[in-house]
Amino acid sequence: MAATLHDSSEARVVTHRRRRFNEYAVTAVLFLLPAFAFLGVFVLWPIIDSFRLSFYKWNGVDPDLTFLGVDNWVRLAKDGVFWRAVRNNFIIVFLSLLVQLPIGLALAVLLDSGGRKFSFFKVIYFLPLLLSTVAIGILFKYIYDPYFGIINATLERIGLDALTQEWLSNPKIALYSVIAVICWQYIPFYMVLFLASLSGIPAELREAAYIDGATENKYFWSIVLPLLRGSIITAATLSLIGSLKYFDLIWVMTEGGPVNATELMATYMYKKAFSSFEMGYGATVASALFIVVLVTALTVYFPLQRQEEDIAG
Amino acid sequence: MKTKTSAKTIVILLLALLWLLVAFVPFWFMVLTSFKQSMELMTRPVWAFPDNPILTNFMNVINNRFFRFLTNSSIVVSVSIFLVVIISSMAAYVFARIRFRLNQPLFALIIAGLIVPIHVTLIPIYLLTTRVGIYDSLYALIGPYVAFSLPVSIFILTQFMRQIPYELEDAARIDGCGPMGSFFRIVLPLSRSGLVTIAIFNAVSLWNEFVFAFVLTSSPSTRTLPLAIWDFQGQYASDIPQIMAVLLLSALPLIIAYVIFQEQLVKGIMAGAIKG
């Protein structure tokens, strides 16, 4: 107490500020701690542990793990099923980008041009987003059913018997049948995303373009599309990363079959770890999945970032 | 010119109707079939109206512990959301409002969590859960649910909190309000709509979560709704109307929420996509 009496007012400000600084530092640490605790235990540590397990052979029950070195990774490199899964994942990536984004955009433009008249359409279009992926998978499993499903029944009804298929059990088309469902599920999502940015474009822009003699097509390609750049990149990134992580729908509809025709990295990992109890090899597949996602994300992210800066500069 | 526009309008309308059909027909099939008897589906055309609509399929589902699954889902989702909202608002406050050297790197680290595939964490989390002794209980789900909801929630809330005027906090500071005080008295109350958004977004995605529930629980008493559907499907695989009744009943809570809170729900679901 005596000391403070002799303090100059300047010194008092400094101690005051230091107290404040500490208070902010303490708050920062305290407030970040829970988030990092959860992320550390349930995200970061498991990633590291997966990599560690990938060097062992283990059935998940025995107390002892057998150290294998890089054997699991060598096995993975030669594993035809794994590479098939990687290929399937990338087929989903490309078809998702090619089908979902254009149709989503077209529907958004359509709803945007229709205004209030189309609000009923909007309500229905949005419905698929409310179902869980499991429910969608099971629903479509029965829609595709060759005997009781509605697709074959409808085809027969309109005289297109030749087109009826065993949609999910024919290895040649099973993957595409599943991709069609993925599109059904996600197109509404991209539609709403694009609709949000379309409604942000001021109406004066359209008038100005028309006054300057632009046709509707020209207006779309040279004004609307460039303005949607940001949301198109967002949508593409979401679709890309999401497609690589895909699991639920495929698991429910085909479990990766018939004969690995729809196998994905995630379904293969699940089978290895939890059906045949090869925890070590399952962890290897999981780690490989992580590497593929990380590398893809980085390859897409950095060039985009640079381009963004070029435009901003 | 006139004919051209009207032709175009017709094409647009046709496309709109086509997609309406594509989006709606599966739902129609689900509703129609859930009122049929299982024999009826085999003997009559799939598109026919049920001969005499029955409710037995729904009663079966309800008597098969449907409310147990509904309660399980509600408990897990509400506890997880509660934790996510608290933890992410605290972290977002630090990232949006306190300047320190590690702010940017730590924020980037959290955002990197957005791309982590659940499957790379599955084996270690499963092993951890069995070792701790909470395997096959609702507690097992809360940790991973909270952790995987945090990156996107912190991201959205940080953006949100950055927009609150700094003058408010400066004024409070002059009046002797420290960082904790300004979090609870200024930033948190002003972030209410952001908190609602992340609560809705996470509620919808956790309500439908499958993988963790699939791996970390096994007995019917701990199953959440998506898993209950999955188990039902295994049990009644050949009774299609029965399955459709489960699907319909399990989708009902979200559909009702959608009817009541349409705008807010759509905004919430889309929140995860709003970047940059």
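Just so we're on the same page, rigid core means the largest C-alpha set that superposes within 1.5 Å between forms. Positions refer to the first chain, counted from 1. Every value quoted in this text rests on a predicted model; they were computed, and no experiment measured them. What changes on going to the form predicted on its own:
Comparing the forms between these two forms on their rigid core, the Cα displacement of L33 reaches 2 Å or more.
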The other form holds:
Amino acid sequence: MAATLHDSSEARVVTHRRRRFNEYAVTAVLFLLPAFAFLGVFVLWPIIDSFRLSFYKWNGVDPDLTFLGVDNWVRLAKDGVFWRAVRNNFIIVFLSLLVQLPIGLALAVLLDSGGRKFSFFKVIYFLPLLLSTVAIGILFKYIYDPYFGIINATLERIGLDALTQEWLSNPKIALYSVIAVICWQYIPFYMVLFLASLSGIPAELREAAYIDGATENKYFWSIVLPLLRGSIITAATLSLIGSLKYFDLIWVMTEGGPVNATELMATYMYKKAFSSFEMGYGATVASALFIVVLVTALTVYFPLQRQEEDIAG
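Same protein, different condition: the form predicted together with the partner chain was shown, now please give the form predicted on its own.
Next comes a single chain, given without company.
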């Protein structure tokens, strides 16, 4: 009799727990459903539709689409401008990682070591990120102007006339001129990201390191930098994906010129889809851009993240 009551009690407990789990599951689904619907309509469906359009010839206006099969993809594989755009994107990726992250980390360490005394500089250094990208592009077009720009005027004033350039009109240096502006705009973002991570490092670690005889450099390289590894991986991933998808500043400053010297995958896609009205081929470029970003993220981020988890474990 006692055993029967005990079994009945356990069954009621299991039933109660299962009912509560079902209630939580339904509640979670109801809360997540709007987010999934938003992602499905504005993210997933456009990606799928871009791949669908890449198999058609369409000017974006006529209701009729002409099926081409893989002709757009064959054309893309032979398109020299597209491959130059891919190369330019990866140049931006490489230089962004090489410039933005180290300078952002250096500024974060400097401002963190100064404490509240450097609060004013935290605000000043963060200002470029608050400005509109279009406004920054227009501003630097005037700064780079070969006749009235402040750069050439300064070089002439200090007697370095030989260094004056047509910064945005010379195909050899136009891309690097724009990359300098990109770095100027986004270094504050990584500075703030690293500052947030530095603020999470316990002060006791610094005190213990100094008691053990560690110098400032030794403390940074042996303690701070390993603790920032996760933030550095996150920053590198954001920089990589953002650089591959970059569009607005390049379009405002050069529109991909001169002679495709600053052409990126996103600007090339925009030209084909909305300037040349080759919507099908533009969708092909957009689909290729998605594939490049996805493959790069999968081959770079996840191995680094797995390595980080192994170290933490």
